[in-house]
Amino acid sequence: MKTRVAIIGGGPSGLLLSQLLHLRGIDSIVLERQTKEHVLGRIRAGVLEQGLVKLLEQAGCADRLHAEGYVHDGTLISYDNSMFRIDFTEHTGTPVIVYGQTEVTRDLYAARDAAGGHIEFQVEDVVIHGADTDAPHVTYTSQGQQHRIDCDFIAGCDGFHGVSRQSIPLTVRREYEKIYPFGWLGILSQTPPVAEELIYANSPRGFALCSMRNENLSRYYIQCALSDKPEDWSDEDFWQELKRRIPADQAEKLVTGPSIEKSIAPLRSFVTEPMRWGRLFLCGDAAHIVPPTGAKGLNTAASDVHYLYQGLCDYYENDSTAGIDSYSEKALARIWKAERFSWWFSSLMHRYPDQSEFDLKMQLAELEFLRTNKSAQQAMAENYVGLPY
């Protein structure tokens, strides 16, 4: 097989970039490990900032989203038993839109298989050959065979345990890591949401956050041990946690219910430069993580979508290398920024094992000085919303 765009991974990034390159006329093919229903059963964060919308918008995949998305011009912020609200639109003019990334999956696939574009279910044994040629393969096994698609570029849009961030020679990448000293464990119910807007909670007892996918499905989090397991939990003892946790006045209209899943995340940032080798081009957790609070994950992604989509654009119609050549600097410079931003909001409002009281005063002033100062409000929400592109 022959393609302009090998894109290895068939999650969002990989799937936006094939539609996006799709509707510039500049095929691909997406090589996928997992069935589609599976990558469809993953539970994700929903918080989309202005720019996914757009790229969204751009890939013919927004109706749905417009329809049955949920615009929050804010956010809360609580602690000490009191809660404050940063105002997006105030600040910025843009609000956020909750929408779950599960559903963004589901519309990108809808839009692939309308347009008959060609994707490859339950690959197994990627390799990368060549990126660092101008003749770049892949070769992979399907049902027991093997298959080789020779192509102009290769887009790595398979996650942080992928193929493709391991096909960057080490002497040519540097990994930058943080792991945080504790989870978060999640529920999913079938219940009303708390509040509105998110909730996010700085509690003696650990962080949590109140989230919600739509009016009768709501996500919510908290704080746990690296060494807990989801079984360890039962749904009662969820619940009556994440009530101590939020404002009296928030747990005491809490609705809840069976969890209909239930799991626990680790914390990490990482990231890896540069984010391209050749013609090899890295997107999303290939390349970087950031911890869950400020839902950046999908979002970088997005942006990393944009500017190789650009460039390869830029290759393609005007014959020239600009774009892709300056791809992994661009990239990098908004990634970073969205790493200091998830970093500086996890340290904010977690509780850590070697905290000293200096550290909690110091928390605690942080989160007074951002309630009562609107340049430390409009500052978070700017990053809240996302940067620009």
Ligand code: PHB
Second form
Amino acid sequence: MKTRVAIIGGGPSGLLLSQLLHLRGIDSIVLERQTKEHVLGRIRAGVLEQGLVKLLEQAGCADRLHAEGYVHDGTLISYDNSMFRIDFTEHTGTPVIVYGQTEVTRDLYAARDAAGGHIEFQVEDVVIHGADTDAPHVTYTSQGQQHRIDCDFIAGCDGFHGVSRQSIPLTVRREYEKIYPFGWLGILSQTPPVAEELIYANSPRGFALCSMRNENLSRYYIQCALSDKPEDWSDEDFWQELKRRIPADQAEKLVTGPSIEKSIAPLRSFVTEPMRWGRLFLCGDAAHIVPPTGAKGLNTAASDVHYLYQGLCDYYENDSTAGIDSYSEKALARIWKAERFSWWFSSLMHRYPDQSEFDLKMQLAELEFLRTNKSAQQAMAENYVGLPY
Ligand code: APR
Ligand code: PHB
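Just the form predicted on its own so far, so send over the form predicted together with the ligand.
In what comes next, the whole complex appears, and the chain from above leads the way.
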């Protein structure tokens, strides 16, 4: 097989890139190791920056998002049994849209299917060959048969556990990582959200987050020990703990119910540099991971896709390598700012096992400064709604 761009990974990054390229007449083949059902079964964050919304509009995949998504002009932050609001629209003129990442992925699959996009599912043994040459190719097996795709470029959109990042020699690659000493226990429940907007809560018992998917589907998280397993937590235990971590007036109106999904996610900050090696380009989780505190995972994947898509269009339409040559530098410049914000917001909202009394005083002073200072709220709002591409 031959294609212009071989895309490894059929998650949001790979699908969005494939659809955008298709609309500019640039063909690609997506290789996904799972089934579509498995990919669509993943529960992930649900806050979209305007940059991602615009990309989805460009890709012709934003109709349902606009019909079913929730425009949020701000978010709530609670500590010490009080709550204050960060007004995104007042400080930046832009809101965010709350819309499940699973739905974004579903919309992207629908668009690729409607366009007759070439997606190979349940592929195995994907290997990247000749990324540092002008004639790279990818091999893989499917249903026991070995296949080869000759291509101009390879987009590594295969997430943190994929093969793409590992295909860049360690003599070239530099990795930066921070592992957080706790996880997030999350549940999905068919109950009305406790508030109109998200509540990020810092409490003496740890972090909690009240989020939502629609008026009868809520998403809640509590900070938990790394040693915890979902089965250690009954629904009742979860609800009781959540109520202890949010302001009493919110706890009183919290509607509880059976969990329809319960899982624990570890928290990590991670970046690999560079994001390009020859004709291989890393996008999204293949290159970087953020703690979910700022909901930046999908949104940083989106800006990577934007830069790579622009660079590839420049190459094929204007015979210019300027875009692909500057891809890694441009993508990393925005990624590191998102990493900083996600690290800062995580440091602000969680209780750390090794936190000294002084550290705690600093955390509470930072929260008090954010509550009372307009410039601090402006900076928070600008980062939360998404820095410019
Ligand atoms: N071969 C083919 N596909 C692979 C391989 C492989 N060797 N390894 C992983 N994959 C697939 C995974 O099954 C997954 O569907 O690559 C896809 C990567 O998707 P994501 O992990 O969702 O990463 P990305 O598309 O960059 O999306 C980033 O989505 O998953 C969230 O937290 C993530 O919010 C972030 C955003
Ligand atoms: C979610 O709705 O799953 C969500 C929202 C905001 C975050 C993280 C997760 O920061």
